[in-house]
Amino acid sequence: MDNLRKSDEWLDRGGPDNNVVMSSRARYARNLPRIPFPMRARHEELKEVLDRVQRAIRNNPRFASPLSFSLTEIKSVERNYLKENHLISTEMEKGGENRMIILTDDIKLAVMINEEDHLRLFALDTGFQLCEVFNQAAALESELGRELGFAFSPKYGYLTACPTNTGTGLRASVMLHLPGLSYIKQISEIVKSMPQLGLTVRGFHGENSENQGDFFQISNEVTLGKSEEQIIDLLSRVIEQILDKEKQARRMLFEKNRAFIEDELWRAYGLLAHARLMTSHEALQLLSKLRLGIDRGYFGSFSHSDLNKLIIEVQPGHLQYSGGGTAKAEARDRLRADVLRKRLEIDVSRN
């Protein structure tokens, strides 16, 4: 398996409440002192940051067998592949000099170098594991901080390129699948309430993306004036409340509208199993319905982890990479339909 495909492996893991929570993440923004932020830094300064961070990571036992990608050297389709795996940001996907991501072998910890800040280090896992990923990220931040020393102000906290990250520099997020609340029209109420709590809601692809397939990423918006523990505690309590509401909504749907919901789910299955052309938007909408059906034991032996991975596998970058990097939009739509039919045929054959 090539290194790029190995970066998919984190999607294979299960996790607590993974029928509702796709993933949990904790990310720190950090910078080295006396070096301009990447957008203002000269070539030699960016190179200095890259060299210093790489040395620190080589000295860290967590990265004994690292997986690394130079965003300067890999192709656009490969950068898009990593972005679709939720491993690099839209900013990093653009490429640029002296940019790199380094991941642990188990794809649980990563450091992006010379993105908006000198370092964006994060922990990632499947299911509702917010406290666990925070502890992992905090431990890594502490270890790298002792070796590198991060830019810090006694008044403002950790200094970052964007003022919204100043303070703790911690951004914690949880990706939720909320079809139940969408069906009963309670999503807009939840989204509207988040800013009042210092939280924000994004779509499936993170910042500046629209909602698709009833996937919602909820994260803290405020990093200044709150401790890391306060940020994690607030987000955890809010997610727990949404989890309970989503589970109640699903139970109510199947108790009161079972025939209607089952018809929706099996129609989605029929389209996915037989279509010859499928756009990425339509695939995400339909696979979202299958993911809901797994709760009821539908669709054979598919697990939530299987669906998580399939959702990513049929994204444009993954299909283009599989097609040698040359597949145009219509060719991708055809290839996507082929992949979905084959995967669903395998599932049927297991039963």
Contents of the next structure:
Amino acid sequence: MDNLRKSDEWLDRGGPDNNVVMSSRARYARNLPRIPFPMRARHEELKEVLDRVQRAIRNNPRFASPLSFSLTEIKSVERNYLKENHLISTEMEKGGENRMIILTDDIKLAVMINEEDHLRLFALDTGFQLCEVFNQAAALESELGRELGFAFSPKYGYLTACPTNTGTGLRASVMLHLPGLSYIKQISEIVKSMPQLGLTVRGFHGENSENQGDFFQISNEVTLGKSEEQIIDLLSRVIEQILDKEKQARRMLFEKNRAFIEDELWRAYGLLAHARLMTSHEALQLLSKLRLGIDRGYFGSFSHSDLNKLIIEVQPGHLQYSGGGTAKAEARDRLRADVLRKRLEIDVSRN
Amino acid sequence: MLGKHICMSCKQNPAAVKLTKLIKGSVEELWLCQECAAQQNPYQKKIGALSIEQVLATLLNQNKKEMAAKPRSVDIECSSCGLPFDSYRSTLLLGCSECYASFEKYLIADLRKFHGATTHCGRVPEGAPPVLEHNRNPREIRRRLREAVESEDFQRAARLRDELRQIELRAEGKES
Ligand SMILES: [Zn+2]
Ligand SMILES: [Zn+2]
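Switch from the form predicted on its own to the form predicted in complex with the partner chain and give that structure.
To see the whole picture, the full complex is given below, headed by that same chain.
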């Protein structure tokens, strides 16, 4: 298996409450002192950062057999692939000089080098595991910090290229799947209440918050003036509340509107299993419904983890990569429909 | 950029009113739609019914880029990396860690807008002294908090409240 495909592996691990919480992550923004931030650094300075961070990672036992990608060297379709796996940012997807991502071989920890900051180190896992990923990221941060000595001010904390990250430099986030709340039209209420708590909501692909298949990413906005524990604690409590509400909404849907919701699920299945052309937007909408059905024991042996993988597998970059580089939208839509039909050839007679 | 304002509170409706207030010599602007202005005008005289939570919400809601890009041009550059301050204004990206010292005077207001706070109180590197230890007296902070609310300095109040909450959290941790 090639390295790029190996990076898919983190997507199908399962984990607590993974019927609602798809994944949890915690990332730290860190910089080396006395070297300009990447945007302003010269070629040799970027090289120096890359060398020093790589050396520190080589000395770290967590990275015994690392998986690394030089964004400078890999092709744009490969960068897109990593982006779709939620492993690199939009900024890193652009490529650029002396940029790299290094992952542990279990794809639970990673360091991006020379993104907006010298280092963006993060831990990620599937399901609701916010404390776990935070502890993992924090442990790696202190190990690398001991070796590299990050830029720090007693007043402003860890110094970052953008002052919106200053202080702890910590961004914790979870990807939620909320079809239940979406059906009973309570999403906008939740989205609206987030800023008051110092939290931000984004859509599936991160940047814009447009509703994409009822997937929402929630993260802390404030990084200065709050401790790491406060940040994680607040986000955890909010997620727990949303989790309860979502479970309640699903129960209500299947108890009180069974015929309606079953019809929705099977229509989604019908389209996915038989369509000949499928855009990525439509696929995400339909797969979201399938995922809701799986939670209630529909669609045979199909699991949440299988679905997580399928969602990523039909993204444009993944199709382009596996389909031998076809970039035309219509050809891709046909390929997507083919992949979906093949994956959904399951025994559904018992439902 | 100054043309059309979106309500800073609900981030949906166009802003209908601009609330301005003089806080310790600097002017703060708040753009709100009619609804939100009626709901949570932090500058009405009677603040009894208004929780600090609500005021804090308004502060946190402010559109960052827009707030940071106030058209006040400042003709200075970082003594270390040479980044002109106006370049930061347009990209929101600083040039190096020394920029924080070079632009300190102007950055403080941005930090307050982004975070509702200006002082770090999280973890520190190994070997560094813990932060904020000098003013960790809850009674003193509570006194200052009341003072800030009475003088309607809500930004300072929010900051103090956070600080107080953190000390309380820490105290709870010790008890259990
Ligand atoms: Zn409004
Ligand atoms: Zn500088």
